[in-house]
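Given as structure tokens, the chain that follows is alone and in the form predicted alone.
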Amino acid sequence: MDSYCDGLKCRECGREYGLEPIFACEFCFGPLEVNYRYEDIREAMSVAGVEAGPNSLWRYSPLLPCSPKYKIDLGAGFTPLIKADRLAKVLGLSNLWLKNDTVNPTWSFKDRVVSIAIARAREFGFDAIACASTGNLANSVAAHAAAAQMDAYVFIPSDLEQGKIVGSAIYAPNLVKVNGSYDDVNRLCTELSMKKHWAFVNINVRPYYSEGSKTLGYEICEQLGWRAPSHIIAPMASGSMYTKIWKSLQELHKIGLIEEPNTRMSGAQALGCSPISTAYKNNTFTFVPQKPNTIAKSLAIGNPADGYYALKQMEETNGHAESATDEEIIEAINLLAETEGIFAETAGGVTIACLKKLVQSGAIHSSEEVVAVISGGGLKTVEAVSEVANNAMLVEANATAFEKETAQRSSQNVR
């Protein structure tokens, strides 16, 4: 059996479609998602079978919407789940884990979704792959397309961090910088998707692409000994990853691999682009699009496609949403690095900053077992924390100069 999915289904009206490169219902324009045969998957999957699988997201292939024979496997997924005792102590938690997706092939969780998107695109017969991106997705699409020998067209806002621009350009895609925000880039790509026979991973292949985020939840449960934690906090841009993690827990229960999850789901956004968090705090399911103004460019989606569903999920799971200022994001990046040795990009800083605020407010209880998703690596966004390099010593090449400088720093309480 190549895959256990039969077609697509509208999340709003329930109309069903075949396995096609489409993303919206023709009747109500609601988003489409993949339909699975869970009874067949229950027969096909077991704990022993998963644990004997590859050390990548493909160990969960029956729950993914594509045939493994079309995969381009750069080794995405099965990233570490780290017990973060030092950070937990600082934050006032007794039990904290970090899902460290900074170690994926292009250093972000986007390798998960692109692995699925490119497999499905190849299965559909596309010979070119494209995306609208705030940076991480562009990096991953460019890398996977290079490995697949497919043409790639990646569209990004022109003001992205240099690390993310270089991180795409190195794979020699058709790199297009657009004057405007991500929402402007996405509108352009939506228009082009109606004219070009390309697989736009987050437009016409979106129902399949988004399923890749589920593997975060599968791994968390497996790494905890096949159980769900009491609380997960994840960064939100479109809201897709946040909602798919919860879907993954429900699926593992549906096929009998974990007990029924009672996990609270909380989301984190940057204050400079926080339409979902703002709606949550205003106690409404109607979010107002925002013009991004934040250093967390990977989360800078002012009109989130899954915003409504993220808000509904918060209510369903008794979760929360929080937002962090640029200053709080930078502080959290430094805190995570100093306590746990993980250098996260700005999105990771958003997650830790918001976790800190939620613990301080009592929204997250100190006794809860919390998993925080760290979604991307810090070398992509060095501009945000480049001032730390100014603290380096500069001495002459002799021990006397070193001892003099360290004594002076000690007296001034400078690290």
Given for the second form:
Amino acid sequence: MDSYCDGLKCRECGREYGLEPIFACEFCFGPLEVNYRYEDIREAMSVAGVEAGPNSLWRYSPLLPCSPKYKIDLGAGFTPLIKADRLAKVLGLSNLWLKNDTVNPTWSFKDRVVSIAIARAREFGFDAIACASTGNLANSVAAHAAAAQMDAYVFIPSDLEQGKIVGSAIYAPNLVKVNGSYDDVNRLCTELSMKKHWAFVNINVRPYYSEGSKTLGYEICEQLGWRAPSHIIAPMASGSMYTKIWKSLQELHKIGLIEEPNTRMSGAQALGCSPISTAYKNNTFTFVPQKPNTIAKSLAIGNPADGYYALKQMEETNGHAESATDEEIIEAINLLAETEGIFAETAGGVTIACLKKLVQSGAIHSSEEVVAVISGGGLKTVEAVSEVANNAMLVEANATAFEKETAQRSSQNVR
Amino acid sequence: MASIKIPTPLRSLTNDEDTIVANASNLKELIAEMENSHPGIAERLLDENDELRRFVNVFINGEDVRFLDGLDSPVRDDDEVSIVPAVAGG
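In place of the form predicted alone, the structure of the form predicted in complex with its partner chain is requested.
What follows is the whole complex; the chain from before opens it.
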């Protein structure tokens, strides 16, 4: 089976292109979107067909812009949707679900987009794959390239967390640490993409790559029994995942698998890098780039490629943007872990912290059914919360020592 | 003379040159100079209100001009100006 797409179209000026490794309209530099044959997809897909498919994102392959025969399947996607009653109670919600994307092959949602990018890159005949990354993407590109036996060139800011650096290096890519922010890395890679014959997943393969995030939305609807929730909150860096989730709900409706979605889409950013939520609060669609300063390094994109469309979507869906301080992010990581047993990286803390603030301000009503996207696992960013370990008991290996220490702590009210 | 790095989509206007040079005191003048030597380039960079298009990033010596003075940002001899599509990354 081949893919159900037949071209690219500029989202700004409407110019059309073939299925090529290009990312921006040659005329106005606008972003390119994949054109699908939805009538054919409607015939090819059914609830029963999807449910009989593989337990990975490939169960939705007609809605993906690549041929599955080129896939490198590490098992990305079809992650759990968990009812989070304990966290809901603390936040003041009656109906909260967590989309737990910490359990992907390299522990973040980036395995979804890379699954598509690498299949497309192979279909295009590239033998090297590359990316500009804040860390999670680097991990996923390196892992998938190893499995595909492709050369990988992975560019990251030099100040990333150790877990993310080692989590890329282990797969033996060409790992390049760049002195500068993610936005500097991205500019470097955009320039390199015009010189090197490499598939830069988030540059010249970006129209295909970014479609992988749609699978988050497909899964949420399927796992809710083929319906869209009333509210989804997702973290925003470039704004790509946030916009693709909304697209996915509209697509499921277009092919007849769900009712028309009325989902409100809200986005979460770290205050130290909040170009989108700042523009939202200033009531403008023109964001001002920022120089990031936050512990949420995976969201530290100061010049977000999809910032404009994220802001448009917020207005269209009656959603909100919020931002969280480093302190609030850490508190939220702890809260999520202590109530639901899910250890999220800093981006997950951002999402939960912002959800909390939106409920407190009344922007999200307590009766709404909310799905929060937890996009990556906490072992990648242990630095952010390492203080929790300071208070661990240290005892000699005998029961008396343990009982003595426990009694002492109890008398001092120490956990 | 400032040197200007030209992205692939604009090289059809520069005889496939990836770098061109021009003399100007600020970015607005620089784009006017580029239009003189390579007609057609200005409409690709500027919208109908003569502002930089939404998905065009311009850097002067690596600094986004939106952190400087936008089209009024000064351009000096030996500066390196990069024109880079904005829809990348993330």
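This is a predicted model, so every value here is computed, not measured. Basically, rigid core = biggest C-alpha set you can superpose within 1.5 Å across the two forms. Numbering follows the first chain given and starts at 1.
Glu396: Cα shift of 2 Å or greater between these two forms (core-aligned): Comparing forms between these two forms, the Glu396 CA shifts at least 2 Å.
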